[in-house]
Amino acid sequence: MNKKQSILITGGAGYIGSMLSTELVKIGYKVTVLDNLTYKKNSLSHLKNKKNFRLIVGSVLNKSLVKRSIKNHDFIIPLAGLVGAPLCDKFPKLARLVNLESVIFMRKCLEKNQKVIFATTNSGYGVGKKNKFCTERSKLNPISLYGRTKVQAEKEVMKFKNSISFRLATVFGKSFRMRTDLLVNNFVWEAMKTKKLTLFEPHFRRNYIHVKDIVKVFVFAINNFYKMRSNVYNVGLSSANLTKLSLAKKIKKQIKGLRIQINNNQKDPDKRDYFVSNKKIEKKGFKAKFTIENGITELLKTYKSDKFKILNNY
């Protein structure tokens, strides 16, 4: 590892970004974050006195700022985005601008020797085939605007030779910029508050991964970039390909008296339904390890803390 290498993270104050920025600063990389701080102003406050950290407050839609910021960085990690189907449906024009158009502009600004590690989503698979895992070769069929913008952005990024794309499973766990709208985080939050979970279409399947494992896979990619470049990888916890009902039952084991109810009269607006294979990234030497069970325990402890407040969820 060359600790003199510099890394630009757009959206570096967000749910994944704040955790990744913190780890890369800790390791010793020179880290620059470009973020408009829409959701939380102080998620990176613990880094402000670090000599190898710099925060640029601004938008990825500011083309002159982006062009200046990209210069002289070895790695670019574009995490800025409107994340999730509900938020993109609420602001469709902005979603296209941030999730897609800003990425296209960024790619055009890159020098040949620069390297990109992109993050997209498993939701691009839409609805998978029954009894069959989605691999990186599976047909992409995004259902939501969010999924479509991320799939299109991935195609643009992969036109650049020095690039890697991670199709991330649904993330869970504690972060400096906490979110309770993500499925595991939300289920644990609701279960703790109400002692009840009401499930729509409980057979819908999904893969999950802890935010700490996402941080680890980015570090792994930085250290093994030339072995991995020009490729797309699914990144998830292979033991956590679960239906919503299976997830709810795991939560019930840690919350006494939790009632699980099935509502057959209402459809889930999020139509994602798939199991995902992570064998490709595992063959490269990375394997997610932070279990769903440990994540539930961590979330319960976080939510019960006197300091925990929901200030800026979508």
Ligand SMILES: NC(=O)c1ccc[n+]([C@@H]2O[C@H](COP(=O)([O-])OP(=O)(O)OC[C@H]3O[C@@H](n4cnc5c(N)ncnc54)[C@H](O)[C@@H]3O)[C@@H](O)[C@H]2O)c1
The other form holds:
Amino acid sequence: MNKKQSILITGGAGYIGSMLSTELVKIGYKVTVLDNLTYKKNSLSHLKNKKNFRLIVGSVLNKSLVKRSIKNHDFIIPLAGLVGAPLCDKFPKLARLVNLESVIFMRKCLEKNQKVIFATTNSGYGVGKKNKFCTERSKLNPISLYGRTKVQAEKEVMKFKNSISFRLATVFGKSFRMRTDLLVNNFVWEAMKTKKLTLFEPHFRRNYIHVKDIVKVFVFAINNFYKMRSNVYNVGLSSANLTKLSLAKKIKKQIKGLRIQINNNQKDPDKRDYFVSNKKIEKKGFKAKFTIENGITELLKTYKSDKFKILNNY
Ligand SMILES: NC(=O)c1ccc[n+]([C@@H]2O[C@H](COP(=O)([O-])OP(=O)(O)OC[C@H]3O[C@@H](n4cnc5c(N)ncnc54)[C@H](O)[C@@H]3O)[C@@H](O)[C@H]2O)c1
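May I ask for the structure of the form predicted in complex with the ligand now, the form predicted on its own having been displayed?
Okay, now the whole complex, with that chain kicking things off.
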């Protein structure tokens, strides 16, 4: 690894970004984060005295700032976004601007030798076929505005040769900026607080991955960029292609007396129902490892800690 390489992470103060920035600074890269700090203001405060870290507080919608920030960075990791279907439905115009328009602008500012590692959602697959795994060749069928903005942004990013796009499974686990809206994190939170989990569409399938494995896959891509570029990859934990009901049962094993109820009247706004194949990235040499069971244990410990407060989740 060339430790002098520099990396710009937009949205680097967020759930994934704060964990990724921390690891990249630890490894020795020069890391710049551009984030408007919509949520937690201090998710990167532990990095403030590090010589190889810089935080720019600002918006990816500020074109002159983006242009200046991109300059002199070897890697650009655009994570800034309005993340999740409910948030995008609440602020549709802003969602299009941040999730799509800012990415198009960023791409136009790139110099030929710069490299991009993008993160999108595998919810772009929409409703999958029964008993079939979605691969990177499966047709994209995003249902929500969130899914549509991310699918379009990926298309734009991939016009640039030096790009990789990761279609991430639903992430779980502890972060410096916690999100309890994500499915596993949310189920564990509800189950712990109320001793009850009410599931709608319990047989809907999804793939999951721990945030530490997400950090690892970005580091893997930085180290193996030329072997991987100009490609999209599904990134998830292959042993965690689970229905909501089987996830709930795994949580029940760790929370005594948990009641699981089914609500047949409510629908999933994202209509996510698919299994995902992660074989393509596994063949390149990356395999996610952190299990759902360990993640549930970690989340319970985190939520029970005195320091844990739910602030600015969405
Ligand atoms: N968490 C997941 O399960 C998941 C799954 C698939 C893809 N992703 C993608 O990963 C990326 C990061 O997601 P996350 O879970 O860390 O979400 P997050 O909400 O924690 O992080 C988003 C960050 O973007 C910042 N931001 C928002 N608008 C901005 C603006 N105008 N200018 C600058 N910064 C701005 C926020 O302050 C926040 O720090 C997103 O692009 C998301 O689509 C996440």
